[in-house]
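A single chain comes next, written as C-alpha cells; it is the form predicted alone.
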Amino acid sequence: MKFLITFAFKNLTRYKRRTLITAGAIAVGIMMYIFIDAMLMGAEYESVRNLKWYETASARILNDEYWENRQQLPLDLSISDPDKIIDRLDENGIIATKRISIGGDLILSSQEFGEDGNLPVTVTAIDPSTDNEVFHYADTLIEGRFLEQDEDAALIGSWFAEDIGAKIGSWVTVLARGNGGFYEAIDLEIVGILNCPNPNVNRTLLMIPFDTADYYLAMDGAATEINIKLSDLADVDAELPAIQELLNGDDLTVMSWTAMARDYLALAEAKRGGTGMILFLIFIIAAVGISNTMLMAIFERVRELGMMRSLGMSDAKIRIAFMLEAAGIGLLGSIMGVILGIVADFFIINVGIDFSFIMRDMDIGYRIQGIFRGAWNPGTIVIAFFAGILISTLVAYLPTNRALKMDIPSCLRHQ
C-alpha cells in the first residue's frame, strides 16, 4: 500500500499543471457551495428574526374564529378583555402586548399630497407602553418620534411614506368600519417615519395608538390579538400548551409564529430545494472536470499501464493507484476550496451584498430589506471537504476501468 501511495504522489507531482488545474476546478465548486449555503442560511436566519420582530412575534393569541377570517380583519371576532390575559401572562413571566388590526382606506388630499386619491391599507393599533417589549419598531425610527397614548397620530414605513409623499407633519385620513358595522373617518398626523428591516412591513406600515382606535371604532377595550415574546432559543411549539392552559378555557387559541408564517416557510423550503439543485450541478461540473482529467492522465500513460501489468501488477492495484491519485487531486482541491470558502464567508457575513436596488420594488420572499449577510455553517464546510475527496475518487473509477479492459499487447503498442 505504501508503494501505491508513493506512486500516486509521484504522478501528482509529475503533472503539476494538470493537477493544479483540476484541483482548481474542484476548489471553485466547493467555494461556491460553501458561499451560497452561508448566504442562504444567513438570509433565512435574518428573515425569521425579522418575522418575529416585526410581523408575528413568537406567538399570538386570537379569537378561535379569527384566523380563518383573518383576510377580512373582523373586529367583532376580538378578545374582549386583553388586559386581564396580559396580566395573567405577566404573572407567569411571559411578555405580551395587545393590538388591533384594522382594514380601511387611506384618503389623501390634494392639499397635503398634490392630488386626491385613496388606497386600501391595514392599520395596526398598538399599545405604546408595551409594544416595544415584544416588537422592535422603536429601534427603526429614522424621523420624528414614537407614538404616545390617546393621540390622533400615526407612524408610517419609510417606503410607504416615499410612495405617497408623506412627511413628518402630514395629515392623512383613514376610513375604517368600526365594531358594529358603522364607518368612521379618522384624521391622523404623521409623527414618525420608521425604516423597518422587514420589506413587507416597510411597504405598508401604518400604526396608530391603541386608545385612539378603541375610541373611534367602539372597541370597548377589546383587541384583535395579543402578541407574545419568548426567548429566541425557546422551542415555541413546546411552550404553546402551557400558554393555552393559562387561557382558562376562554374561546381563544394561541398560535406559534411558524403556523402564521407557513407561506414564508414553504417558500424558504422551495428555495432550499432549488439551491440544492444548483449546488448539485456545481459538483457535477467539478466531477466532469476530474473525470476528464483522469481520462487524459490514464490514456496518456496506457503504455506505462501495460508495462505495469506485464510486470505482474494486478488490475486491482493499478485501479487503486489511479484512484489514490484522484483522491490526492480531490484533497488538494478540497483544501483550496475550503480556504477560499471561508474567506468568501468572512466577506458575506461581515460585509454582505447589497441588493437594495432590487428589493425596493420586488418581493423575493425573504424578509430582508437589502443587504444579504451570511451565517457560519461548519457542517457544510466539513461536508464539502469530504465530498470533494469522495467525488474525485469515485469519478476516477470509470476511466481507469475502461483502460484496464485493454489487453497488455494493445497497451504496449499504444501511441
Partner chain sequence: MKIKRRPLMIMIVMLCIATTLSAMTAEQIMREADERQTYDSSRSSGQFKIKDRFGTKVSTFDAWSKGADESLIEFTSVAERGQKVLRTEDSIYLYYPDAEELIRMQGSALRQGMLGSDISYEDMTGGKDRLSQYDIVLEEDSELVFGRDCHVLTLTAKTRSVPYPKEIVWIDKENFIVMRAEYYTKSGRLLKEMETLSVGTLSGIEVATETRISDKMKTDTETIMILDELEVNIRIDDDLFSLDELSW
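So that the term is clear: the rigid core is the largest set of C-alpha atoms that superpose within 1.5 Å between two forms. Residue numbers count along the first chain shown, from 1. Treat the numbers as computed from the prediction; the structure is a model and nothing was measured. What changes on going to the form predicted in complex with its partner chain:
- The Cα position of Ala259 differs by less than 2 Å between the two forms after fitting on the rigid core.
- Core-aligned CA deviation for Met307 between the two forms: 2 Å or greater.
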The other form holds:
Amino acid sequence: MKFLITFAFKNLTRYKRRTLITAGAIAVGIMMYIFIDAMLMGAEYESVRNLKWYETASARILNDEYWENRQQLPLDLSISDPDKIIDRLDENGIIATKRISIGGDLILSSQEFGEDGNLPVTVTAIDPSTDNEVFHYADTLIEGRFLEQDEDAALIGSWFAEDIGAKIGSWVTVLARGNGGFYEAIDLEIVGILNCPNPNVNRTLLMIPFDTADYYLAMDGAATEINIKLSDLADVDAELPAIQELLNGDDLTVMSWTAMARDYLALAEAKRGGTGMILFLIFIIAAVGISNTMLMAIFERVRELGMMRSLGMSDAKIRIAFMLEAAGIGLLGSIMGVILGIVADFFIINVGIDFSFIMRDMDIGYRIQGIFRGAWNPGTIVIAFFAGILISTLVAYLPTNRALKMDIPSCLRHQ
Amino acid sequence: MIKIENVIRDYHAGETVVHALRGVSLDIDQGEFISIAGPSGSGKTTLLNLIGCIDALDGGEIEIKGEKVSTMGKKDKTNFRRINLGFIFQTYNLIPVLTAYENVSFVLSLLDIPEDEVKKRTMDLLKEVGLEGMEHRRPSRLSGGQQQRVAIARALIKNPDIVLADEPTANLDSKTGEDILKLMKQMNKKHNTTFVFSTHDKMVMDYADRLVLLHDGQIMSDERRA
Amino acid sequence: MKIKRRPLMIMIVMLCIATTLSAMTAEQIMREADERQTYDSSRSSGQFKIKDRFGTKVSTFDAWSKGADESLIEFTSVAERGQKVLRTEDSIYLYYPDAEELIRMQGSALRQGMLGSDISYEDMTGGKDRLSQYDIVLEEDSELVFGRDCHVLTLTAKTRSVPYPKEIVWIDKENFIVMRAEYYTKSGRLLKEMETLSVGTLSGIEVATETRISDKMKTDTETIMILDELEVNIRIDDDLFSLDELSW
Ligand SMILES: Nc1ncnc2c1ncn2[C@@H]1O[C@H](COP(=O)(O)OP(=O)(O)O)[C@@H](O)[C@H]1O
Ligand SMILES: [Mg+2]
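For comparison with the form predicted alone, would you give the structure of this protein in the form predicted in complex with its partner chain?
Below, the chain from earlier opens the complete complex, with every other chain and molecule after it.
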C-alpha cells in the first residue's frame, strides 16, 4: 500500500500541467459550490430574519377562523379583547403587540399626485407604543418620524412611496370596509418613510396607528392579530403549546412563523434543491474532467500497465493505484477549491453582491432587498472538500476498468 | 520444468485466421538458457506469451513446475506469474517516474516482503547488474543498456524460476546487446534461473545454450550447443 | 307592508303611476317608491355602458324577475354572451359558459363590480329591510332635479352591516321614481352617485330608462344603464330561477 501511495503521487508529477488544469477545474467547481452555498445560506438566513422582523414575528395569535379566511382580511374574525391577552402573555414574560390588517383601496388624488389613481392595499394598523418590541420597523425609518397614537397618519414603504410618488406630507385616502361591512374613507398624512429590508413589505407597506383604525373601522378595540416575539434562539414550535394554554376558551389559535411562512419555506426548500443541482453540475464538471484526465493518463501508460500485470500485479492493486492518483488530483483540487472558496466567502460575507436591480421589481421569494450577503457554512466547506476527493476517486474507476479489459499482450504491444 | 505439448494458437483478424502456432511441443529444464529464434512473424512472441501465462492457447497444453498453467483461471495465473515468472521486454518498460531502485523494488512490495529485506536485496542486485551508484536515477538519466539492466534486475529480484525475454536486445546496439546477453547468462549461471529469450539476431542466438528455431508457427530445429 | 330592495337594475326601474300623496312621511315615501318598482314578475332587456379610463364598453342583457327576491340577468353581447347572474332569496350565483363554471358569490367577492362596472353584486342584494336598517328623515320637501319636483330623504344606517352608512335619495313627487341618490362613507364622504338621466314609458309604465351610476372615489369611471324593454306581470316559469336552469 505504501508503494501504491508513493507511486500514485509520483504519477501525478508526470504531467504537471494536466494535473494542475484538472485540479483547477475541480477547484473552480468546489469554490463555486462553497461560494453559492454561502450566498444562498446568507440570503436564507437574512430572509428568515426579515420575515420574522417584518412579516410574521415569531408567532401570531389569531381568531380560530381567521387563517383560512386570511385572503379576505376579515375584520370580524378578530380578537375582541387583545389587551387582556397581551396582559396575560406579559404575566408569562412574553412580549406581544396587537395589530389590525385591513384590506382596502388606496385612493390618490390628482392634486397630490398629479394624476388620479387607486390601487389595492393592505393597511397594517399597529400599536406605536409596543410594535417595535416585536417588529423592527422603527430602525428602518429613513425620513420623517414614526407613528404616534391616534393620529390620521401613515408610514409607507420606501419602494411603495417611490412607486406612487408619495412624500412626507402627502395625503392619501384609504377606502376600506369597516367592521360589519360599511364603507369608510380615511384620509392619512404620510409622516414617515420606512426602508424595510424585506422587499415584499417595502413594496406594499402602509401603516397607521391602531387607534385610528379602531375608530374609523369600528373595531371596538378588537385586533385581527397579536404578534409575539420569542428569543431568536427559541424553538418556536416547542413554545406554542404553553402559549396556546393561555388562550384556551377565547377561540384563539397561536401559529408559529414557520406555519405562516410555509410558502416561503417551501420555496427555500426548493432553492436548496437548486443548490443540489449546482452540486450535481459541479460533480459533472469534476467527473468529466477527472475521467478525461485519467483516461489520458491510463492510455498513455498501457504498456507499463502490461508490464505490471505481467509481473503479477493484481487488477485490484492497479485499480487502487489509479484511483489513488485520481484522489490525489481531487485532493489538490479540493485544497485549492477550499482556499478559493474561503476567499470568495470573505467577499460575499463582508461585501456581498448587489442584486437590487432584480429585487426591486421582481419577487424572487427571498426577503432581502438586494445585497446578498453570505454566511459561513463550515459544513459545506468540509463536504465540498471531501466530495472533491471522493468524486475524483470514484470517477477513475471506469477508465481503469476499460484498460484492465485489454489482454496483456495487447497492452505490451501498445504504442 | 516447462512442458509444452502440441500448442496451437490462432489469431482471428476479422475473416482471416492466422495460425501463429501450429502444434508446438517443447520441454525446457530448470536452469536452461534457451533462445527461441526465427524470422519476424514466426510466432516467437506468441510462444513466449503462452509460457508467460499472459495469453490463452487454442489447443495443447502447457505445464510449468508441474502445474497446468494453460487451464488456470485469470487470478491463479496472476498469482503464478507474480511468484514464478520474470519478464524482460524489448522496450524495457520501466516506469519513468520511479528511480532505478524503485523500478526494481516495487516487484518485492507486491510480495509483501519486509522493507529492510527489500532494500538489501534491491541494492545487492542493482550492484550485481552493474548499476551501483545509479540506484536513484530515473530511467531518463540512464542509457538504453542501463535501462535494460534495471529491467533484468526487476525480472530477477524475486528469484523467479523462469525469466522470459522477448527480443531483449532488439533496441540496443550490438555491443550493448552483447553486454546484456552476457549479463543474462551470468545471472543464469549464478542463480540457476531458467532464461527463455526470443530473437531474430544471429549474434544473439550464438549466446544460447539451446536454440529452438521457429518457422511459421512450427519448430524447425532444436539444438543444444553447450 | 314589506319593503324590499331589489337588484339595482330593478331598483332603478321605477314604476310610474302618477299619484300625488300629500303630507306623506319619509317612511311612506320610501315605501311607495319601493313598492312601485316591485313587480310580481317582469322581463326586460337593456344595456350597460361601462366607462373607465381605458374607454367605454357596452354590454347588453335580458333580465327576468319574480317578486322582490328572485332575478336573473343574462348577458347577450358578444364578449360576455351567456354569462348569467342569478339572485335567489339568499345568494348570488355567477355562471360562465366558457368555463361551464358556477360560482357562488360570498363574502368579499360580493364587493366586486359586476362586469367591472360601478355596480357591485352587493348593491344588487343589499340589506333587504331598508326601513329597519336605516333611519329615514325627510330632509327637504321640495327640490328640483332635472326639472322634476322631488322629496329629499336622508337615510342613516342603524347598523354597521350595510355598505353605505348614509344615503341621500331624491324621489319624484309625482311618479316616485328615484331621480338621484348619493351614497356616503361613514365619515360622510361621497362614494357613489346615481342619477336618472331619462324617464320613459315602457308597456304603459313610467320607468327610469337611463340611469348613471358613478364612483366618486375612483374618478373617470361611470356606468350607464339603459332599459330598452320592460314587460310586467307575465307568466314566468319558477324553474328559471333555479340553479339547474342556470346552465342551459
Ligand atoms: N493479436 C494478433 N492478432 C492477429 N494476428 C496476430 C496477433 N499477434 C500476432 N499475430 C500474428 O501471428 C503471427 C505470429 O506473430 P508473433 O508471435 O508476434 O511473431 P514474432 O514474435 O515471431 O514476430 C504473425 O503472423 C502475426 O502477424
Ligand atoms: Mg515478436
